[in-house]
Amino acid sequence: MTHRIADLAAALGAEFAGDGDVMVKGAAEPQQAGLQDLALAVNPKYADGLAQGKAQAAMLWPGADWQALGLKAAIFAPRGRLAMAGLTRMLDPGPDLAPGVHPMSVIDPTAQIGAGAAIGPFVTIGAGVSIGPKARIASHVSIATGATIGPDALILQGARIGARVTIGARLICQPGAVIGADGFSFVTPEKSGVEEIRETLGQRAEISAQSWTRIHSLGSVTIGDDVEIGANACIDRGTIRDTTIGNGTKLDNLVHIGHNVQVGDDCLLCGQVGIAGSARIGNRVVLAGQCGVNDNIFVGDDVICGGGTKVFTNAPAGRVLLGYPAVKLETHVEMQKALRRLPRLAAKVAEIEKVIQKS
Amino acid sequence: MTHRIADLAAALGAEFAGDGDVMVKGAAEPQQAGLQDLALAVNPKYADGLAQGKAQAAMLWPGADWQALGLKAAIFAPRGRLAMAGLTRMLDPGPDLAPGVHPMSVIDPTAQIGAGAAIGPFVTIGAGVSIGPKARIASHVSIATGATIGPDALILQGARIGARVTIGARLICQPGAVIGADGFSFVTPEKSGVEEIRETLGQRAEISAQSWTRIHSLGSVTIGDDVEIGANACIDRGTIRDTTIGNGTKLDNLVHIGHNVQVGDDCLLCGQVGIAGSARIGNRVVLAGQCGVNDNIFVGDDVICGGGTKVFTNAPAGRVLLGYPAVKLETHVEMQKALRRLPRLAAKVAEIEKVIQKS
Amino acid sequence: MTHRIADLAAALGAEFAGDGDVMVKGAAEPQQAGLQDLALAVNPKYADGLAQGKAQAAMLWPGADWQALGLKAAIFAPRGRLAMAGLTRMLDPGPDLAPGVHPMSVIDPTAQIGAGAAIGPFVTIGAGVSIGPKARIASHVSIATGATIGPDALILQGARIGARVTIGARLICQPGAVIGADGFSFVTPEKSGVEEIRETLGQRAEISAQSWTRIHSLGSVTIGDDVEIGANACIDRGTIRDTTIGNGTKLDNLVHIGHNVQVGDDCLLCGQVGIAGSARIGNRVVLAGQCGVNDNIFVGDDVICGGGTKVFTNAPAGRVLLGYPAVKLETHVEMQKALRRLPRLAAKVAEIEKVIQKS
């Protein structure tokens, strides 16, 4: 599908110049971009590539001379990663999935499936299962007794989503994301030697040896409208109640989330990322990949996390933390400075004492 | 499926008051439980909750005031959790798998499934498999040549259990994990990197180009009962001999355990712990979201790391550890504290230097 | 299948002595090994083994003295684990797949697959799929639309390749691995709280309720020859351009690759390594268990990071490295041992204080 640059802009609410009929049928970087490209050049360092590449239209940072560049046309982007979500949208040309219902598919005859749907090869979709319209369902995924799928759902190869799971609408889910496993909850039958040392951190009296007894997960999830999840990535059935995912809201892959979480809205969760158990993660926090959060512990609204940062403790609305365990970002950077100074700071001491000795 | 309050208590070793005629279908938490709910209020913490919810019986804390509570009928849990264990074992509806063979199977004729099995829409098992009795194997299951698994195993969407694997009884294996991947041994024709800088710790004469020869993986996995696997977690296969996971051993979501590994009884691994390849877990070993444990190490009985701890060295008996690189429990606690106040002290020796410098 | 130990010998280019008609039909640790086993002691602390098993023929250390270990052959290994790599390969009967194409897989008329295909049950390939031959492809594998796969691929149970990715010759691809999830790539409307602390690190002004707006993933992935992709690892697509793996790179399970990156040729990524969007790897590089690689930097050719390394800036060709956040090895070394002294050397402090207020 080609697109004229005139539409495209028009489409982005960005500006344009040069020649509106000039037609573009893909997105390059722009010493790759061939003719039928629109070349990307949203910074004024990617302008040498241009000269390198065949592109007669360009998406440009705001003020670029767009015909000493060579162009023919030339679209304005005032915040470029922005005009880039517009248009990367429009170019997508999204999986490939027909139309209808596969005929090697399970689907249970009391699922409810809405008005529209792709439903791939090797699918199983459960009784009593609800998935509203336009759903988009690639090839061997499950989706088990009772769940409900609000409308234009995205859930790609081989996604599984548990019983009773709620989902909101325009869900995407990505291949091999597991919705709905059961809780890792355990129990012995005498206190436990983690239970020993979360009250005396650290010290133990006699070790006993126990087993561990498993509490099922009676509880599901509920997933608010517009979420992500990436491939590969885990979510835990509640223990009694759902563990929650709010509006919004984006997993990257690899993410685990424990049971009887709850995930406010628009929140980023980046890969590798790990939430524990009954952890509240408040709205719009942002962590980095491979982030822990603790157990039973809260991180408050606007919290921003550096890659790996591990969260032990409560976290403050609006928080910057970096660190294992998790101290606030400028505190990091002084205490890494420091321990970098330490082993001069050692001997300086040591002199010192050898100073005072002699006096 | 409703019970009897003195059905439940009975069932799970534990007194009750009241109506023990009261019915109850499922579990809730106090606020929002319905009249035909269970409360589950185990601390008085989650008293005022039952105010708010509509629950004529509840799980309670010992000595609690039932009837000041407004409750008809009352359990009540000496250790709550481990009544939570029972009860959710009780109310807990299992996954909803039809019995029988589904039709759209692909089962080797010289396999052999215990009776009573329930086998989901498109799973496949390979010649010479062995299943005991009750097997539960959920849609797109797949089970390899000659892979033995005791009685009562729950094996979920999509999980992989690979050639030869052999398993113990009541095997419960969350959607997606798999055991029995091929294990990550490589090596390169002269001397690697990685080997010299291990003898060096961290010189490197000159650095050549090679590239990296597979070590096949011959050995297989071997695990015991009751055993849980999480969701995408993933086992690899022994290089000569199989790699091991003991009695009573939990592994989390994402978990990752290396070639030859040893994991000894009744272990807890939880999210995202990663365990290199041919280090030895001791039994009743607890590693908390995110460890890591360096290869050809060992780990002891009992040891209990928290949160994100990279186990470098062998691991004693007994100890709690955390960090990076782990430490006990309590030099962490101190050599954090001490980081914290670094800046200062840095400060102080400098003013001390200036002192020393006019005396 | 069994072998002769003269035959074996020279397959592995290596010496062997005694009685080369001795036939093996597998490997086995010293102890272990039955009379058909060849016992592996590629090192004299093996040697005690030798006496509790029942081999009669071992791979053995140069000079070892194989009449005197009481065996009938013995094969020297100059560097054991390459010898191993030779043999285990010799011995290992791969997965069993059933050569032909399964009447229950689904593969799409335009699809080209090369001669000798071996594809299983419940496996889809979409339109315009081009596979080399000698292709091995387990069951419930998926390939979209226009991926390109060489020759002698194995691509293991539940594999995702995802639509356009291409890939070169002797792909080994492990069960639940993704290749071509959408990358994670977001964007807010005004300038988000991680745009704003990368600027000032860490200071914020206010905080703005937003949400995200989703880029989406024009690119693929392209993965050169020679590569092994672990068990449930994930590879995002690109933005614009591809996402790379260059030759002879070998990636552990549970390893995630972000959108855009780019990793050089024979790198080591093992397990549960994380490398965010748009970071550039090296050749050579070795990356330990759960390290993580920073967006947007480089690591140099023949950098090594030691397990759970976190690199936050650019690293220089040839590094060895450690920490959270990375530095050198040795520096690494020096500030954990001061940073263990620190509690003491803050006492030495507090006393040199007293002792000049007193003076």
Given for the second form:
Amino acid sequence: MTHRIADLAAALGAEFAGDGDVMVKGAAEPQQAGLQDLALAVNPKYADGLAQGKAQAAMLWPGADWQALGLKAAIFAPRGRLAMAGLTRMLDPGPDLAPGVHPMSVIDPTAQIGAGAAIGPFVTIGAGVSIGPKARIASHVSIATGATIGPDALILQGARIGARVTIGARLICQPGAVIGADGFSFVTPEKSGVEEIRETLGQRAEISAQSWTRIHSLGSVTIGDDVEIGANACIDRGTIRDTTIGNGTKLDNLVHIGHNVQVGDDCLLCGQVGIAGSARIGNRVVLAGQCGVNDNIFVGDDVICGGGTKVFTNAPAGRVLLGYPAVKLETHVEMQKALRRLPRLAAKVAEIEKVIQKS
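Having seen the form predicted together with another copy of the chain, the form predicted alone:
This part shows the chain on its own.
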């Protein structure tokens, strides 16, 4: 499918210059763009790549001299990445799923399938499931008993939706995600070594053999509207109440949400983030890659944690954190500066010791 530059600009609410009838059918980096590609050069540092490619049109930064760059047309994007979001949405054809139920899928007779839904091959849908209108479910997905999937959902290959899970509108679930597996909950008949260490902060009594007894998960998972779940992400069901994910929250690949966790609205949880059981995450929280959050603590609204941050205690709203354990960003920077000075400090101490020994 091809698009006129003028039509793309209108759909994006952006200005264009040059020949609005130039046609493009895809987007590309400037140096790799072909004749029918829209080159993405939303920053001046990408301009040199235009000469290496063959694009006739490009998305440029405001004020760019598009004619000097050898283009026939240009779209100007005041906020480049935001314009790219709209552009990629228009150019993404999505999975090729025909409306209706593929004959190689198994649907329980009690399941309700909304109008216009598309269900691919080898899908299994259990008893009492409700699938919203225009939902799209790709191959090898399983949806267990009593789950509810909202309208316009997109659930991709091999995802697993557990029993009684409730999902709002416009979910995007990437391949291999598991929503609603049992929580990791175990207890010992006697006080465990872990409990003892929590109480004493390191002191151990006589160590004895211990065995683990399973606590079953009676709750499920509730997910709001406009949520995205990355590939191979896992959201465990709650022990008694549901694990919850708020509206607009986005989970990257390999994110793990433990049992009973509450995640607020519009959060961004990047790759390999792990949130332990019963933690509460506020609204608009950003956890960069490999962040960890301890169990039973609260992370306030608008907290931002840099990559690899480990949060062991409650984090006040609006705080910017970094490090292991997490501290305020400015404190972490000072700590790192001090750490880099340690070799010089050690050398100075050694010199002082020599002087003292001689005196």
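These numbers come from a predicted model, not from an experiment. So that the term is clear: the rigid core is the largest set of C-alpha atoms that superpose within 1.5 Å between two forms. Residue numbers count along the first chain shown, from 1.
K.L.:
Would you say residue 25 moves between these two forms, meaning its CA shifts by 2 Å or more once the core is fitted?
P.N.:
It does not reach a 2 Å shift.
K.L.:
Please check if residue 346 moves between these two forms, taking a CA shift of 2 Å or more relative to the superposed core as movement.
P.N.:
The answer is yes; the displacement is at least 2 Å.
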